[in-house]
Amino acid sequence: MLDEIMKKSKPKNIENAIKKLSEKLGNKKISIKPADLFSYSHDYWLITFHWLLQGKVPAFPDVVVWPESREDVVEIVKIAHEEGVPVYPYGGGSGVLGGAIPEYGGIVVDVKRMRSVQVHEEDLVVEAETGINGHYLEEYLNKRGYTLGQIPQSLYPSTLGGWIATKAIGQFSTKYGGIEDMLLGIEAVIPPGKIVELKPHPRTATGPDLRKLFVGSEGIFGIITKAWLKIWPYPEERFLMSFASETLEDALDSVRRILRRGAKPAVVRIYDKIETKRHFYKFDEMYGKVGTVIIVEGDPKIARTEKEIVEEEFKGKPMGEEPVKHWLETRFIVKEVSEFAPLGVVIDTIEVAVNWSNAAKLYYNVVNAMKSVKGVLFASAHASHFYPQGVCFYFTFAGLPPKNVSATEFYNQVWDKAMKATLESGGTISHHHGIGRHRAKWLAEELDGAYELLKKIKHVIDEKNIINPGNMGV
């Protein structure tokens, strides 16, 4: 058996739990095969690539279960509650912060067999089970003349449940919003096996919005089994625009003015000079500049008006459609880690958010903080999501750990510097990747007294602490 870097303990009653699962669900829905346990021992947390290359894993579960219905999930949670065995909800495994790692052993619940979907056209609502693959869901809607507008970089391997649990957002967010803006209703199973269903309504004032309790909850309250979401008619018109600016500040200020006027481009992405070289190497005129790509889409009349606003307000040099086409063709390619980790290079991305008044300061502070760590080869960023109030910066760093410093130690040093700089610059430590196990140590500092409230809510819902224990530090 491979070494388990993060394993804390093994559940005492796991054998009883496995026996009950087999009796209730049948052997076709459960597995204790080593290959399956290995597959669910990690997610896409990038430092784990280095562990795997060393013959180590974060932590093995004791059993993997594939429910096919809400009733299956109820039985799983009931058994886990009775036996005091941890349960870890699992979607596509594309999380990048260790949120699905079974560090206390127990049951991994992969919901991908739960993938029914139905469109309610008059209401502009899609109803879907949360194991549905993101790409399949969007393709299903597109063929029927609609879009959800949720297009994360992890579109192909991620699931609806994962989007909700991590409060995910997609590349077209400036127009369509994040998953929290799309969610109308939700169904979940919480301990000791109780179904919670919050029906979809355009708006409701029936007390605190309990739907939002599960958005960003990262599997610590229960297992989300179904959701109802807003959809849009598929856009009839699309305009592709790109610009080259002299400075990051010029590009940021242009977008701030565009949004201030009420325009909502679907896509806005500003790349600093380093990332412009990396991503737009085919375009000589963008070399040494700050590149921006913008997509406006929707009803033809609205889209044309928004296009005019973008052209009026953006002060950079227009670069035409080709850079945007290049971005569309390459936006899902994520191969650097698998290429460079075997060479010892440590790479990761860090996304944070900040108000406009602190945007430039945060960018420079975080980049300089990461560069200050010995061994960092480069640190760069692009601004990937925008609001009238501020912006998300998506940083990338890469480096070679100095002699006698492990990949994990080096990795943590860079993250420590980045998180400290973010908080000191008035930013929030996560925009859309969530907290997981890696970011947990900084969560209390950002939430301050509200962190105790989070822990109290967790205890009330899950008094035996069986649902993804340890995630987010609670």
Contents of the next structure:
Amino acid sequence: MLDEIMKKSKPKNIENAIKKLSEKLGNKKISIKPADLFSYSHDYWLITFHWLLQGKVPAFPDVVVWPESREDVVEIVKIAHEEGVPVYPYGGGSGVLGGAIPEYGGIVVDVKRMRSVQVHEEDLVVEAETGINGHYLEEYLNKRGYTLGQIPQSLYPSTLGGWIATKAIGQFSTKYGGIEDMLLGIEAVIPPGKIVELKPHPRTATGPDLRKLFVGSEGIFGIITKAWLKIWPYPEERFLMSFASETLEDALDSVRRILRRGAKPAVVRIYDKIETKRHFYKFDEMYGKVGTVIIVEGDPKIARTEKEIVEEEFKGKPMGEEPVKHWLETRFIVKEVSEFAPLGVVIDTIEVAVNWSNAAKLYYNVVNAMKSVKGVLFASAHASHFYPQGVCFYFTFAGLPPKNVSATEFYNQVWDKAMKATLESGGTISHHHGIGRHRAKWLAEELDGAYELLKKIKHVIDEKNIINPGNMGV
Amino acid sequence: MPGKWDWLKDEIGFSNLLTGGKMLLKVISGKLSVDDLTKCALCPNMCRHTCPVSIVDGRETTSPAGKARVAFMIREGRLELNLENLEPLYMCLSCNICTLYCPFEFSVADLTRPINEEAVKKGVVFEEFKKVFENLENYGDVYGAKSEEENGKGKVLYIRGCTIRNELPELSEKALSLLKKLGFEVFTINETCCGIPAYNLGNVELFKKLADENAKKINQSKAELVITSCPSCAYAYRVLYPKYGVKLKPKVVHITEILGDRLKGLKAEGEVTYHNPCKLALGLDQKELLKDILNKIEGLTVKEPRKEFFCCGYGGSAISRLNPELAEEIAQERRKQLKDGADKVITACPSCKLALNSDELEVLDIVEFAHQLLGE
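Give me the form predicted in complex with its partner chain now, not the form predicted alone.
Starting with the chain above, the whole complex follows.
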């Protein structure tokens, strides 16, 4: 009764594969029940929720498996390889680009039952299986006096494995970095069922950095089963600052100068005028301006110095702690899709990165490109992650498809415009959401010749093309 | 101060008002809205981290939004209303911790309950639940125990609840003794189950029947105050009965609520942590009560558990019956979190005590602890 929209094919040997999975893992770890197949027929790619509301799913898997150890994962990959049946790793399902959709049918492997964790305090390292929930991991560390510093908006639903696979980043990234900066060691299972373990070291010069092969791999090389990550002592001091600037350029340039001086505020977020109105409407003096929130934290002496640098460099009226407290209280509220998608409103977010020299140009080009699509009600952005070299813009658009244009067509029109404007403005098409199935065509454009290299690497590791086939278009 | 949606009004220009912006304005003015189950089904699971089932079970299907999506598809007729599809909906502890993190303050248990209720009405019922319903119908006791106790009379009625009567009778003795020491002259009656297991499992009709029986018995006893050691009973009497139009004349409190300052100044040694029973902390909105009482005891070091709220695994009546292994796994996870606080745990619920007490963790009900402090 639920139609499939994206299903390409059904694996020939699936019955054999299910039989073998049942023999090797036992029936408790696998399911072919309709409710389970439905639950893994999608991730959080927003346009697919318009389909769900109409009783349509992206694509059903044929079976779902919940391994409890890396040995279980080895068995699954072996069976998949032997039978030529696709395998799709699954974490929190909060990816927004369709990276976990089982479009060729086969086996979804949900690793969330693999969630052990331990801290190596002297080495400032946490070792965890990749099914561990993000918030669970951070809370576990906090209780022991540490932080990972990886606080994405998906902290509550997402998993460690998902963070690595999508090259995720958190709200506190300007100090702590993205997941790639935290990753010290990794364990993964690749076809035909082999464990690859890259042990954690403070640094290692042992050929090309193979750990990085799995960062942002989006499940096309194997299933990540464990990781070792850097941790930090929980910050003793925290300063909250906010500013109201006249222009976006003033705020961007302020942060550029702060980072040039070597200060590393944990959180920096610059909201354009629309988003400042949207998020900070309770603060009269920010209304109509460009609002910025900043958090500096860490060792008290270092944090005090960084705070001084921020105060010296920021061009804008200081607005105090309250807007930052408001941001802290509301940063995990995600409800727009719930409120508006059933009414036909198409909403999405698009994050891209760009060097400072092209930052303002890219912002205006992308906003204007999105607004040029008929039906778009608004397009806005905030700058959410910062580097001495540049910035990530996080765009939001919402609109109502004009008559005779489907939600999906409208959605693709806006995305096409935004991606084209990003590439033309010298940006990269993704900062941290990744590629998935949705962005695949633009990945080929951005990587150009290197896209062939990616395909070749994929083929060498996964010659039967069974690990998340079709993702990223490779 | 500008309004919450002024930014959007500014952005939706005149031309957009004609092409659909009008509908958006209706939404933001509250004239048009989406139903709650649909909203939950469209959420990326922003409460997953609070859900003990989701953390331990790991299945998307039993995650909070996963359950809502299955319920949504059943409601829309896209998934069949059968036991196989109902199973994930019953993988809920009814702890309502999800509510704390939901931007809409939804309880997933409440959102999916109508589907379970419809199933019971249509006779789509798990065998494991039929036995519970039989026990409740025939004996007014979830364990199926027949009681011939006589009804007492007085001003303060002490209600033990099914779990204490059947599994922890010594806790009842200690509670009676404690209440006496605190100056309460209490009496007991031949109790009938409050009905919460029937409510949890979707049998509203049976729940209402038991609620009416309870109300009759309690009201006839002429008690002015009802004290119970069972948070679920207290929750049923105080929160659920009024919702279903069942009136209890006396005021109802959980025993922890009358301890208040009465343990202040007592002396104890060592470290304890605490386990908040869901129905007390969240159901009766007494989130700080247990911690506060313990903090008033002199010399006692009260350590916070790793997670402030996390069900013991035995709430909600369904999981322990349909999937006892999962209930035990959740209890094991909770023990680990509590051990991050201390090796001795104080709770205030007989089911939580039964679930969590183990070789590695000593779990005392607040009644036992208070009884100890006041001298046995």
